[in-house]
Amino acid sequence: MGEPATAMLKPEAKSEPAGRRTSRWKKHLWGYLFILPAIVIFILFLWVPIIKGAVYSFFTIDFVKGNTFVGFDNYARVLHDPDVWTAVKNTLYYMFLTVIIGFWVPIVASIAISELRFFQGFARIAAYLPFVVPGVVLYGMWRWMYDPVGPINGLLSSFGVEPVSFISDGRWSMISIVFMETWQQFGSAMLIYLAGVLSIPRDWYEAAEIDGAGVWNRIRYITIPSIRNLIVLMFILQIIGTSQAYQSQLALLDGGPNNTTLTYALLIVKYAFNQLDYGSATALGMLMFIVLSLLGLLQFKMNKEDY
């Protein structure tokens, strides 16, 4: 097992002897091993399409009849396509109302069910049960929902508002996915800003109390600051998560009413399977994988900095 401690406290030599290589290789075989299945999946699953993404965005796709090389003509059709401009400015508003809607529910909930002295699991098992709808349920029961005759028509009735088209009506159809979406995900994010809230010292929140500190005084100056780097970090997972989005906007709408739910993700999506155009399909995938890329790295400096 492993070299004599003498051997390890040796000056690394510039340039090493064979010998020393292939015991260096033995050394490591039996770890290059166990994570091969590992590397192999990635591989298959994550770089080869990746990299066949990138090289498809240059043709011309047909499966059957073999495929053409078109140099950058994909990337000049999506980029003078006023569609593709439409998406990106419905996927920033879209990622722009879930943060100001959606955001902060996780973090005020995960703060209200860990100052709670009783049921804190029941509340926790309650916030997360709309995680595990599925997608189908989730859909059709929103849809009712927002219904001109629905539940929440008919409490705005009750109050003597007119009948709203939550889906139908293009000024409140992104706002409508981005509540019902919420609802569904606040649980999951949730979960994760208890645990760090849960980390943070019983003591400290002891201290501040004999120092006289209410609640609000005790959130202010002890939990958000405690958690401040894990809602930064949350923060740009949903950024990269809901400028990928485009399930709810398929499901419910279509990308309609007039294109006002057509995300980036969903032309991409159109692209390819409604249009058949994998190759417009994959260079529209390749300059969000780009921009993306940009957002993943401030991600990684991040959790470099954290730990």
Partner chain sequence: MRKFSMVLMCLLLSASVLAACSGGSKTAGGDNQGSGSDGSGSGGTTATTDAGKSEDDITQKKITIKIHYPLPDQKDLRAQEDDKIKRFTEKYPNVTIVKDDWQYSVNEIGIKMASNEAPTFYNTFATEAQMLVERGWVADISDLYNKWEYKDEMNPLLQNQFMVDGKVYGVTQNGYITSTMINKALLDAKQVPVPPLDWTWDDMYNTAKGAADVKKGISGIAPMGKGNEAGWNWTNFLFEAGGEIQKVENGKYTAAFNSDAGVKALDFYKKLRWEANAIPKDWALGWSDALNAFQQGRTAMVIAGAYDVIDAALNQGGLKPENVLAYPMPAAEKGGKHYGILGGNYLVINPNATKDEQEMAFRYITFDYFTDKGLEALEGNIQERKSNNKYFVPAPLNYFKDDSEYGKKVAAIYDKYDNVYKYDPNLFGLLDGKPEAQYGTQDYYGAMSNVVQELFSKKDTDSKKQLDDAAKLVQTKFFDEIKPQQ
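Keep in mind that what you see is a predicted model, and the values were worked out from it rather than measured. The term rigid core refers to the most C-alpha atoms you can superpose between the two forms while keeping them within 1.5 Å. Positions refer to the first chain, counted from 1. Compared with the form predicted on its own:
Remark: with the core as the superposition reference, the CA shift of I51 between the two forms stays below 2 Å. I35 shows a C-alpha shift of 2 Å or greater between the two forms [criterion: core-superposed Cα displacement of 2 Å].
So that was the form predicted in complex with the partner chain. Now I'd like the form predicted on its own, please.
Left out here are the partners and the other molecules; the chain alone remains.
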């Protein structure tokens, strides 16, 4: 009898010849060699510290007497430290302010620049220039601007407003830092949004103009929907980035006044370099790593079909 129809229809498994696999490996060998240094650097300066931090979080670090295994004692200590929860609250407040005050600024700037008919190149450069200001100059300049007799209070006094202690008053200190960072950093995000806006086919805008759509309708029905996924991606990246903020808080106020600008990352720095408690510092770092990893997985899941 003949073979069953299913057996006749089943394709034969063909294995790739060994010679072809070897030639394919040789073809891509130079490419692998070129990316090898980047892979080595990535492992040495990212994953090795992460793994060592996970290990050290279970030890009391002593460079003289040696390390002592303490299990979860470091985690218990930091979770019972009231400064940790103050830092978490301040960090969440800081993240909220950056979204309310600063997140929409580069989006608006990129759309406005894309609509310019003239001087678009000059506008791009002008918006990006604050990002290249060195940190030392930046903090010194804004300390002077926030001074009770500085230009901002001088402008407010011309409207009859009393001088505001932007830095020394806990009600304004974090808000002042967010305004400073928004001014400096919105230019880099603006260029990313601008690239997304300029990648939208111009035919769509021309068709909308022919149909009588104004600027607002073009932005509402073409620009915003086209860069929606980019906005979500940048939002997740901003949340991750702002959760690690400490440089401005350290340079301007060192967490003050009264710990109102003490962020989570700044507390890690203080644990490690002020108290020399490296075990607790790495425990705090691992807790942050877990939270940020979950955010990264969330971002990947939300954008896996588009990126």
